[in-house]
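For reference, the chain that follows is the form predicted together with heme C (HEC), supplied as structure tokens.
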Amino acid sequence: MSEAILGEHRVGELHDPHLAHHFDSSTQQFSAAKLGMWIFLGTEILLFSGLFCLYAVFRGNHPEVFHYAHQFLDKNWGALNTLVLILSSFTMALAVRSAQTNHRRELILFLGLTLLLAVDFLGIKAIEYTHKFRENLVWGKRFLEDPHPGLVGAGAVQAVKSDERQVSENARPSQAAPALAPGNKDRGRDLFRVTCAACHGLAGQGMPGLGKDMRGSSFIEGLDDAGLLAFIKKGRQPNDPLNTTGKPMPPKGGNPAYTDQDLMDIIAQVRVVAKPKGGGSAKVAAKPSEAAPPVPEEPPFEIHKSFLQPAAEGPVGLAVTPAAGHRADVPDPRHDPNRPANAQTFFSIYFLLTGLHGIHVLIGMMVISWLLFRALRDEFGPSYFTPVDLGGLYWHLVDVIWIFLFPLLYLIK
């Protein structure tokens, strides 16, 4: 055995405990090991391979489907995930390192911190996950079949009330309109925001082509509510010779599940966004006397205060998010006229790509741990480091992958 003594696998060549039977030496032992690692990182890549082929075949059929549903994604979350990543697999090349060279504290402070940050990488996949769910955002079948459309998260649930609440309307023998309640301004934010928002914007400023701005509209301050509420359940077609943009108002907002209370809860919420903000640039000022009572100086919206800077004022600041996480400069594929055929195929590869590859993420946590648990026991150094220096191959591959994904799916357009 010792002609067979090669490189830096001198120590411990002849009494090695790590030396497998039927290997020569742990040269051969060693290299063996690397090649069936790179082998099978081939076959990780090839699995992959199969979704990124599918994702080329689906987006050279249907780039506008690309185009369009890019969109929601979070770029920000994406680059802080890939930010994330790429740490990590510098940590764990720290890590291979430190156990070369016989540093075992080193060794398990980096093995530490890169099983912290594949911790941190699912808690932002989290993040976007929760949100993607919330608004719907989701695969195929799912997408197409959400059963009250354009109502999401907390809303979805009233809204299921609601229905209930309709059915026993229907069941009373008598038709008599029942007596609407006055709207409740915070559920009608929610339900804005979901359906009428993606024509009307969320501060009702009207999105360019899609919907008109409301803000001191005197069509809707000559209307009491009742009026209101008639006209939103019929809308306003282009063909109307009251339109005034060309584009149609669908009726209910798009959604023919609102029952009328639903619409007077929204309505609440455009009186709110109705009112010319702080009087200044608005055409149509509200006269003063008939001015509702002066509303606090609140955002339409909830801005939910971000942990970092927004965008405009640090590096890698986000965006500030509304309530729920729907941002305004995007329209709500659920009700945009414009959303095209089958957008619903992004999110299912959306899920597909980075769902595979957190369940690798997952995996290679598990092995980290491992190697964690046996470098606290003291078991690798430098005449035995191939259990880490795998480990790290594998951990590096699950961030390569990401980096590919990061591109084709958030920034791509």
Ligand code: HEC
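By rigid core we mean the largest C-alpha set that fits within 1.5 Å across both forms. The structure displayed is predicted, hence computed values, not measured ones. Residue numbers count along the first chain shown, from 1. What changes on going to the form predicted on its own:
After superposing the rigid core, the C-alpha of G112 moves by less than 2 Å between these two forms. With a cut-off of 2 Å and the rigid core superposed, L191 has a Cα displacement that reaches or exceeds the cut-off between these two forms. In a rigid-core overlay of the protein, T259 has its C-alpha displaced by at least 2 Å between these two forms.
The form predicted on its own is what I need now, so please give it after the form predicted together with heme C (HEC).
For this one, just the chain is written down, with no partner chains and no other molecules.
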């Protein structure tokens, strides 16, 4: 009995401390761990695939938004970050090889270099993010806020100063304007949906905080088609005293490729939605005994693929406004007449993709730091290098995802 117990103790002493008891060998444990890692990486790919599909749908339907807005990204910083991550993949592969061949000093060196390159990547990303937030090149309503009032590009100051005069001119029926062909309200209905409905609603009822209610508008009724055309072509900036929403109405509704005839078609639809609920003039009050007929609700609709040509080129890289000493001839996107509608959609997708990737880089840095700590304690060698190998697989996935993000976001043109 004592010899049997002694034999069991000897077996325990010879047992590999890194080998779990439910595995027969280190090779079996390594294969199982690597299979589990590949399954986990598959779920990570699925996570990013949803965002890549989102990118593909929006870019396929609205190419002019991506063509314009991507030029506010600095491709030099993006290229440098790509080089940094490719180099970090190389040093991580060397770290795995050093662990397999029992070269402890090289393992520590290459893990340290990989960690340093990851810090460099996040540092460059912090520079880009700081610029984006300073210039309000972000998602949502903040994109529409001018970060540097009064410091807009060349020509924009004069446009802002002439807003009040232009509004007063538009408020009078045009006398010398050439005759315009009447708009097609059926075609204008489709154009209104993809251009104006986002702020003014399908039925012209207005969206809270975005656009005014067009129904029964005395402003629209007081303008003839030529005057309304001039107003739409000019737009209305937030600093206009008549702007009560605080949000800009971009020239041509944000679609610079629209022709005058396109805008006349939209005006024809505007005339339809701007009619008072009673169907008569906005200045004539309905009799108390006459109940206004209900406004029929429009059926659900789908915003179809954009048919516009790509918008004109915007500023390049980080040189956006003269506020930070950049070129004074570069207009701020809030005052740029060539800015397409909903340009902030690009930055929503940009921050979703790069932000999620940045979180993965941060997690990778934590993993590499943990591996470096264990390497300093001399825990890895030819018989046990599984954590280093699996950490390397995760880091390579992070690098590959960025290799896709760089051309998709920075090299659209």
